[in-house]
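Next up: just one chain, as structure tokens, the form predicted alone.
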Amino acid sequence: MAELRAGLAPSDRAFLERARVLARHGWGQVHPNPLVGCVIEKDGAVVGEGFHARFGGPHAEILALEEALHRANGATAFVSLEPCDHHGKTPPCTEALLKAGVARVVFGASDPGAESGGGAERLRREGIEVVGPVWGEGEAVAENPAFHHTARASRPFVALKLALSLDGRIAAARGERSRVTGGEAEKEVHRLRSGFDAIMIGAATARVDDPQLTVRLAPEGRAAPRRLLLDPRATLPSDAALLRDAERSPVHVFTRLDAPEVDMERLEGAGAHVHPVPAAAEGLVLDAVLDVCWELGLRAILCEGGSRLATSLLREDLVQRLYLFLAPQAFGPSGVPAFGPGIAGAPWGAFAPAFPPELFGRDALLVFDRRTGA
């Protein structure tokens, strides 16, 4: 892939990068479909561009071609993801590109879908010059990690988000609700939530922080994320913030099989869906929890802690992405470590940076993806 990218003209790389940036505008509106952007270029000028803006709506190529009109004839289409070649909610993008008379297609990532993939070969057979995939596998996955994960595994994509102090703490003391990051980082967390099917926390986080886990500080996504709580003994209070607005944003509580029946009924009466699953030495069998989530149609889950749940997910190799917000403060030895005992043996080497660090006010966001095959 490095050789292929090196062979591209600087202008080609710039147009493909523009397609990548456009694609990201679809965050929160298209999942479980992928983010896709497209730029139509002719004689060095952009004549059309678009991005997949809503689930079930026109694909990026269609919108870009509609803007380009007749100027697409003989042009180059730069697409962040290989054009699809199947009839889904919309016709194949390959047919639209052929009909428009596009002469060349450059794409960043291959489509991993068994049905949607194969567009590049179709275009080549029809005589169009096709260049791609230009990006390496890690770079391609970084743009649509959940889409790539669920294409090869019948298990939800799990991302872990933690806000950390410089000394690796998530709170000033156990049982104490602590402000770690600032307002700009908090807004980014809400934006991230809009692109996931569900938000997950453990019982200790629910007890200490009493969070709502809704999208309030950013534009809402196409559907309100469900709220998932791992509460082995069904101890969540009936008046918890998590149970507010449960009709609009369902709450799913996972308990032990032997949790008190009266408390499971109490939570159901408060509007929660209760799912008893097998117990583990520490909490619940996470594989069983994720199996239920898959059956519920949840394809991408953002876990927001706390320490025990984060440690278990990492130790059992169930995390595909890490969102680590690093704040310029320290809590000292009395602070709560982000990761519990035994995490030193976790496969940290299995993760690699997905993007350059990004600043949100005073805080830095570091994003890591699991290496392919790790």
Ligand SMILES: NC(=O)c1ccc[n+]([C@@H]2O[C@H](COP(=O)([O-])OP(=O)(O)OC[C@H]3O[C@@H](n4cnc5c(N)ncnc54)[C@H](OP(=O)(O)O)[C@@H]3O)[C@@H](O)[C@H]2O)c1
Second form
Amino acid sequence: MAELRAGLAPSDRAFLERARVLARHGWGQVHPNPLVGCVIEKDGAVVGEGFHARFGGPHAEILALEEALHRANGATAFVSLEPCDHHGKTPPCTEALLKAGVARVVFGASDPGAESGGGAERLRREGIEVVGPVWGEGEAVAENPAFHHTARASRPFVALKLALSLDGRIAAARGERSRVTGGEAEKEVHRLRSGFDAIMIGAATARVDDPQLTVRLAPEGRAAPRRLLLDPRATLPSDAALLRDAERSPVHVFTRLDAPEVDMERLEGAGAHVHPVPAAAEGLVLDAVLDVCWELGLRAILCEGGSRLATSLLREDLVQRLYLFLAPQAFGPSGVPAFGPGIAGAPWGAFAPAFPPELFGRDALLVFDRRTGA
Ligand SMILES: NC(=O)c1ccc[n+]([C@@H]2O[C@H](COP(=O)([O-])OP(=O)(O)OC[C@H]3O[C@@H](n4cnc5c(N)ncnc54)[C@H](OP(=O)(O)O)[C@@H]3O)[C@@H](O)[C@H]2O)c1
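Switch from the form predicted alone to the form predicted in complex with the named molecule and give that structure.
Then the entire complex follows, led off by the chain already shown.
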């Protein structure tokens, strides 16, 4: 794949890069559909641009072709994802590209969908020059990790987000709520939340931090993410911040099968959906929790800690992406380590950087993806 990219003219690479940037504008609005961007280029000039902006709405190619009008005839379409070739909520993009007379298609990532894939082959059969996939597997997955994961496995995509001090702690002391990162990083976390179906935390984090886990510091996504709490003994107080706004952003509390009946009823009465699942040494059987999530239609989950839940998820190889915010401060030996004992078996070596590090105020965000087949 490196050769394919190397063989592209610098201008081709720049147009494809523009398609990638456009695609990212759809964050929060299209999941579980993929982010897709498209640029139509004719004689070196951009004559149309588009991105998939709304779930169920027109695809990027269609919007770009609408802007390009007759100028699409003989043009090149640069698309971040292989054009789809099936009738879903909208007609196939392959047909729209053919009808518009596009001469060449350059795309970044293959479409892994059993139904939607095959667009490149169809266009080649129709005599269009097709270049792609230009991106390697890691680069392709990085743009749409949940879409690629759920095409392979009937299991929710799980991303783990933690805010760490430089000495690898997530709080100043156990049982203590601590500010780790600054305001810019916090805004980015809210933006990230808007692109997930649900936000998950462990019971101790709910007890100590009493978080709301809603999207407040960023534009709202297409649907408010649900809130998921792993609370084996059903201890969440009825006046917890998590239970606010439960009608708009439903709350699901996972408990042991033998959690006190009275507390399960209390939580139901406070607006939560309670799901009893089998217990494990550390709390709950995570596979059982994720099975329920899949049945609920949750395809992408952002886990926001704490360290015990993070450790269990990693050890059981259930994390596909890591969002690690690093803050330039230290909590010292009394701080809560980001990962607990028992993390040794986690597949650390399977993770590779997804993007270059990004700065949010004084904090750095590192994103790692678990490589397929690694
Ligand atoms: N900086 C950050 O990014 C960040 C993020 C979140 C939290 N925190 C901090 O982290 C601390 C809390 O973290 P923590 O490690 O003590 O606890 P935690 O991971 O938030 O919660 C652990 C609890 O979750 C329940 N649980 C259910 N199933 C589990 C499983 N399979 N594996 C692990 N836990 C499971 C258990 O509840 P029971 O105890 O009821 O059995 C377990 O004790 C707080 O100080 C909080 O402020 C920091």
